[in-house]
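In the form predicted on its own, a lone chain appears below as structure tokens.
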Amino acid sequence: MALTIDVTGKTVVVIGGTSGINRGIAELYAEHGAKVAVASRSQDKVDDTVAALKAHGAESMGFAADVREYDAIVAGLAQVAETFGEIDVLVSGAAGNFPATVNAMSPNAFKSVVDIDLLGTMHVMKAAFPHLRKPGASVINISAPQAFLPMQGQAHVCAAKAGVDMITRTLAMEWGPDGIRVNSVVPGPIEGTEGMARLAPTLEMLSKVAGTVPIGRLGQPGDIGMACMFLGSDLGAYVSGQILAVDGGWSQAGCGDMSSFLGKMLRQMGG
């Protein structure tokens, strides 16, 4: 029996979908015939991404909004639903990060990451619910290894992403009776992303990170996109409330001691 994932005509929304991992997810869905909407804070990035998705032959649209502004997310998602219909797959991936120890971080800096990652996820979930296909929708939150692995210089991200995963697990129960599945995907070190540029800013450091991944390579945005396509399809119809690491086994050994590396780097910088 042949197994296929057919997303032709499905409505897919990717929040944070104009760069990095999230743009890779949006492009993969577009290449396979889905109708794809993206959102981010930058109208220029939205316009550029929508043009790229249309170049793949997909129906595409987007809106500019900050996930910290609930009313803006409500308005944007309502516009998507009015144009494309009920949402089949929602990917919530807006995130913020910078390496800093707690002592070197202002309360406002800590709050900014929590507001983007955690409060932003809450806003996206609540605003999207009226427009999700019932039954049948799949919601995917993009998490991080910091959600379950303490990491020096990442207290803000650890706290925020742990909260994101608990939102995932709670909504899997609350929304399950409506036929909506909710899962988190935890990317490993993904090449060419802003996140890796912050955590491993030199080619030497990036090479060291790649060497700590059990399967021996950095990930690509498409690796995360394929996992999202599985979770969003009928092949994942009985998967909900799960935190799925797509990291080549990186998190099994503490992400290659990234915590100690960041701690040492920040101490050398006086942080």
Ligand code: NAP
Second form
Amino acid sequence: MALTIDVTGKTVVVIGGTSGINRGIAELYAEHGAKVAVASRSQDKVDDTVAALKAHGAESMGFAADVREYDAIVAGLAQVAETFGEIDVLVSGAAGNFPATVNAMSPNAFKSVVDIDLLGTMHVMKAAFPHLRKPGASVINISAPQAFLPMQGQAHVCAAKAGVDMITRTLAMEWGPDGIRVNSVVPGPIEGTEGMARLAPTLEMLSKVAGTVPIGRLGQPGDIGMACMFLGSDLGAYVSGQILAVDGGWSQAGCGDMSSFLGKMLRQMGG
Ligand code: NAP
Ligand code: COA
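Now show me the form predicted together with the named molecule, since the one above was the form predicted on its own.
Once more the chain from above appears, this time first in line as the rest of the complex follows.
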């Protein structure tokens, strides 16, 4: 008998789901019959994404909120739960990034990334808890290789995403008794995304990065979406507290030369 993942009628929420990788995850769930809600700061991006998800035939809704504003996230998630019911799969992926050495960034620059990635994740987790299906919900935090690999120009992201993974591991223990699983997915270098545009801004850098991925190609949002499909389903019923790299093996070799690329680029820019 074939193994299947059936997400028909499931409620899926993707925070930061209006572009790039996270939007790819939202679209994959919508294509396969889930009810999908997205949120991010820009009302225009929310509207555009909801329209695209509906075009896939999905029930969809969204709200504009900044993950740094806890009350706005509480209100938005309450509205989603009232409309779509208990949340089966929660993906938390809002993030900010820019390459800058510590010497070239203000305390507020460091804080802005920590506030979005780390505090924002905590806000999303805490606000979502009352609405998560118990038992049965699957929570997925979108992390990054910087969580476990130091990278020049990325101290803020390294610190914040390491914190995200520790929230994942802690909540796997705190929420396990409620039947909720919590995992992180660590994307590799994903083609066509804002993250890669910022970290590998030239074609030369991008092709160097691609050449350092053991599997021999950049990733696609769908690669990350498929990992979320697995973690969100009963096929992953016994997986919790894990940090799953979905990166074609990239992080095994320290993400190629990413750290030295960035260090060199920032030194050339005077940072
Ligand atoms: P992206 O397109 O810039 O997506 C970021 C999303 O988060 C957008 O929907 C953005 O929408 C939202 N967002 C940003 N700040 C927010 C805030 N303060 N409050 C609420 N929403 C906010 O980036 P991406 O490159 O696809 O990255 C997506 C995730 O994957 C991130 O968690 C990133 O760390 C991780 N990642 C990416 C890569 C990669 O190769 N790109 C590699 C490893 C990990 P608004 O602008 O409307 O707020
Ligand atoms: N180098 C150094 N400092 C920088 C910087 C850079 N390239 N870009 C921003 N900053 C600093 C700003 O100067 C400011 O510090 P200051 O107040 O001391 O001057 C601080 O960061 C906050 O910037 P601001 O633009 O006010 O923040 P914001 O909340 O509007 O935006 C960012 C947050 C900076 C993370 C913005 O890049 C963003 O919205 N990113 C979301 C998309 C993204 O990063 N996608 C990739 C995900 S992997």
